[in-house]
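First, one chain by itself in structure tokens, the form predicted on its own.
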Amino acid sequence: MPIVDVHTHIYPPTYVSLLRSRKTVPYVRTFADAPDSSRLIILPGEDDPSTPSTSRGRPIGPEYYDIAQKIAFMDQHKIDTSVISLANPWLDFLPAEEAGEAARKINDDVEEICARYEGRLYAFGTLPLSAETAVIVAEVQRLAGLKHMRGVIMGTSGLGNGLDEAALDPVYAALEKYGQLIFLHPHYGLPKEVYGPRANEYGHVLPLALGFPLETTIAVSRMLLSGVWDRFKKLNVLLAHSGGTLPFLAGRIESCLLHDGHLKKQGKTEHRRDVWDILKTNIYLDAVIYSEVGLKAAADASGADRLLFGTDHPFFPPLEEDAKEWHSVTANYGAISKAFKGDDMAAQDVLGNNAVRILKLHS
């Protein structure tokens, strides 16, 4: 039985160099009160010196970019194969004229890393979404010809105005044509004001636990409402963090849509695919939810045959210096074991067989 990790990130050397060369968000920097610790600053306000040092961005060490450490992590947790992807903020921040070349260099970098560990690593490519549409489409086509690429990773902003923007249709068409799955991952969360004036006292808990899942849920709901899957019936999307709150709220979304007078007047409540059909046909969910309850909701929404194991490495490391196993990973293993107790085949499918089938990995 293979164990496949579909949600695992890397910042390849070309990307780290790009971030270190910058002076504005996103970038890598140190602070005067913590000169020995580099921090990855990816959102506005994270570099405010007045906030506690542990709330300023994220510490970035070799585990982010040293592929040998990724392999060691895999060995420690008995993971046979990983499908690696660039982590947020990807390339959304680059000027249009720089994005295409940067994407090609980073994707080639990742492809070479996968080739170095043949059979153990595959990848989701990165798109130059700030570039002209023709440049983005060309990279989609090029990625389809690279041996180890199995789709693309995207954030929720799309070309800058969200995933329901009509200007994305040529990109969706290309992804559908070349059979490239989208791994959809949050980045921006929610406006920081919603967390209240004491948010800095709570570290990263509120934006990561609540902001990320709700960002994903809102982005996918906008795709549904704008008819993306009515126009691109074979467009497949893997949602990070078990789809955010989508499995729990899908029924409410469907009910609100059916009872909306504005949408009914526009003729958008009929002759469309409903939420449940799309969840079971076009959407896959990773199993990065850390609980039996959440995993059961994901399985009920999309089907156990559409769930894929993930770790979110190198994020959520153990805080104990001498810890070898990551609590975040064992929590995901435990959730799968409990959710599918008595059904070993379903558990094995989530741990690896589904990914082998869906992403066409080695058997």
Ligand code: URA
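If you're wondering where the values come from, they're calculated on a predicted model, not measured in any experiment. Numbering follows the first chain given and starts at 1. Rigid core here is just the name for the largest C-alpha set that superposes within 1.5 Å across the two forms. First, how it differs from the form predicted in complex with uracil.
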Given for the second form:
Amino acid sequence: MPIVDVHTHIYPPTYVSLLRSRKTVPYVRTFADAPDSSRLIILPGEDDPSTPSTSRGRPIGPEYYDIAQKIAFMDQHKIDTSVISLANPWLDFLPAEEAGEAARKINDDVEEICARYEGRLYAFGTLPLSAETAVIVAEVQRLAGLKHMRGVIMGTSGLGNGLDEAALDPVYAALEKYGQLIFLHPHYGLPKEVYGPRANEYGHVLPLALGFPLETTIAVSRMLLSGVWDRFKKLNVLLAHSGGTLPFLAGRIESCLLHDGHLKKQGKTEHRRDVWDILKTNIYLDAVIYSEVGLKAAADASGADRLLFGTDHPFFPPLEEDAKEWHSVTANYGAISKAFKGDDMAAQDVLGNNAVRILKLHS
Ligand code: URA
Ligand code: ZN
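Structure of the form predicted in complex with uracil (previous: the form predicted on its own):
Below: every chain and molecule of the assembly, starting with the one above.
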């Protein structure tokens, strides 16, 4: 039975060079007080001058860009196949005129990396979302012709105003037409004010544990409310981190909608597909939630046949220098075996069969 990791990132060499050439977030650089170690600074606010340069962002080593290390990690954790994706913030920050070419180069890089490990690697491509719509649509079409590509990874900003912007419709139409799934992944988090004045005492916990999932939840709720899935009934989206908090909050979203007098007057509470229908028809959830409780909610909301194992490698490595096994990965394996105790078939589906079927791997 195959084990497939659908949530696993890489910064291919072209992208690392791009980040090394930059002086504002996102960038990679060394600091005078630690010249031997490069740091990857990607999240908003990570290079705040109040943070010492040696604790800004995270150290970046070959596990972020050397595919041999990804394969070694897969071997170590018994992962047969990985669907790799560029990590955040993708190409969101590029000027329009540079984005198209950068996307083509990165996608070709990633395609070539997959071809080197036939059967072990597939990928989600990257879109030049700051470019003109025609350039984005052309890349969707080009990706559909690349052997190892199985969809696209996307952040929550879309063309700049979020995923409920009508201007995205041609992109959604192209993705639907070419049967390409969107892997929706957070990056921007929430405004830092919500974390309060003591936020810097808590490391990255609040933005990563809560900001990321809430960002995803808000983005997907906006897609829902703007009727994306009423217009594009076959558009499929894989949500990172088991849907953020969508499985837990879906009932509340549906109820608030039904009790909104303003929307009712506009006729927007009827003739629409409800949240539960979309969760079971258009949405897939990864199993990157590290606990049985969250995983059960995800399975209840979308079905165990729509849940897909993931690791988020190379993020969340063990902090012990000599550890071989990653706690973050064993937590996700443990959650699957606990949530599907007594139902080996469902566990196998989540671990790999669902990904093979949904993403048409090995074909
Ligand atoms: N931190 C990130 O910036 N991205 C991830 O995918 C995980 C953690
Ligand atoms: Zn991730």
